[in-house]
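In structure tokens, one chain follows: the form predicted alone.
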Amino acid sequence: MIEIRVKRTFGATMIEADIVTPAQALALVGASGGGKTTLLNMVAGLETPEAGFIAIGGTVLFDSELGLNLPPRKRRIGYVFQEPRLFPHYTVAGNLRYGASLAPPGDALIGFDELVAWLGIRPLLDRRPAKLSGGEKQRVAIGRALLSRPRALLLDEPLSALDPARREDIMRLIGELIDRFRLPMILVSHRLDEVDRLAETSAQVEPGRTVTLAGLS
């Protein structure tokens, strides 16, 4: 279950959401500047709603009435950005192990070696991010997020900077991730093919309008 019922002003715009869905994979769609990333950041705890309620999988992350606002680390949200944001001074292995260090002890979603094999990144382990292609960086970013044993995954236009071949590769990988790990996922995208292929339901985000579900597919 994904529940996002929040209000927040950013710039001259008020964003208001009323999203409650049993879907595992939710897409936020709409034009740039509408507030999609702001909604993701509120789920992750990087921005605070003025009022509302956020829960993922039955765990309450924010409740303004109760004065509850879990800090980002305690929310256990894996966040994959449009730009992968890997640590440039770490190798690929170092970035992955940082993600693993955030997981609760004894509660791994997937082992390090198994993940490396699944992502096909063993030849990259000793490289630094500057030596990786865009698709390779996104694979590492997804792997780092999974090793943190997240409660949910947030994907903020993770395919927009990739060429068609790499985009197809990462889209296939995300589809496998959804099927294999059954984690709640919120995807920001402006491409209908991504939404149709990866999400069960979608919510249209437009400035000045309440964000509601478009319906279950």
Second form
Amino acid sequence: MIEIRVKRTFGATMIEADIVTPAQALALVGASGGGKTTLLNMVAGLETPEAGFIAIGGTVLFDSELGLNLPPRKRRIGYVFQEPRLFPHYTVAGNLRYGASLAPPGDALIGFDELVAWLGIRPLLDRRPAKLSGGEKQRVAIGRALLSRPRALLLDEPLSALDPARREDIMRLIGELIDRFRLPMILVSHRLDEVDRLAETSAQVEPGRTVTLAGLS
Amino acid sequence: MTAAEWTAVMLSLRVASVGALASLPFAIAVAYALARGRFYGKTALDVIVHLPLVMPPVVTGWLLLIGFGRNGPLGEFFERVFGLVFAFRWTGAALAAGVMGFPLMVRAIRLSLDSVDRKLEQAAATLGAGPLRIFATVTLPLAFPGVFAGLILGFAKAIGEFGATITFVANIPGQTQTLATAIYDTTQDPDGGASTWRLTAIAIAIAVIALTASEALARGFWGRAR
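For the form predicted together with its partner chain instead of the form predicted alone, what are the coordinates?
So here's everything in the complex, that chain up top.
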């Protein structure tokens, strides 16, 4: 279950969402500047709503009435940013191990070697992020997030900076990820073909209008 | 080189190294507070940190003598608790060197911290890292060139420190006489010309080596990171 009922105002712009869905894979769609990334940031704890309630998979992350606002590190939300934000001072292996070292005790979603093989990044392990292509960086960012054993995944326009061949490649990977790990996932996109293929349901985000979604669309 | 000149050179290197290294953790903490902190008194802290840069060094030396002299409140505390005496000892020269180099260290480190991409820190937080871990594994390594530059600047300033040192710990050969105060001594001696030249050449050589090493190491670090 994904539940995002929040409100936040930026100057004259208001972002309001009332999303409650049992879907595992939710897409937020809409034009640039509409507030999609802001909603993801609120789920990750990087921005704070003025009021509202956020819960994913039964875990409450934010509840203004109870004064509950878990910090990002306690939310365990794997966030694959639009620009992959890999640590430039670590190699690919170092970035992956960084995620793994922060996983809570318990069974891993996937082992390091299995993940490396699945993502096809073994030849890249000793490289620095600056030496990677856009698609390779996205693969490493997805791997790093998965190794931290998140309770949910946020993907912010993961395909936007890629050429058509790499887009297809990463889209297939995300499809496999949804089927394999069964994690709640929120995908931000402005492309309907991506949304149709990857998400079970979608919500339209427009500035000044309440994003509403209840049940499966 | 005479034994006295050699002693002054070695003492200078010891004083500058200890002064710069001992003040580095404090400089990092203050730079971080100034770069990232939002707290009451931040401007006052900024002003206090930079005072040694603009005050006459003699004033700084005198204030150190008042505070860290054997009868000063801090001097008495350090002697009683740690058995550490500053006044008229090489440790006092290191303290004076550290204080005088502190603003330069803080400025270099703060600039470097300002340039660290906060989005990388956010990424670490979403992976589950707490503030201390983010600082140790993301912020500090990425700010390393500035931290290193600050350390070298502090060291170079310490090597050349004169006014605060001579006021706080005097100019005692073998005890507190550093390169700078030894050069001052030789300039007061009508027969000290050759000695002045030798010590001056060493002072220039140390400065050139320190700055070249700093540049080379910083380039090496970024070469590996990119």
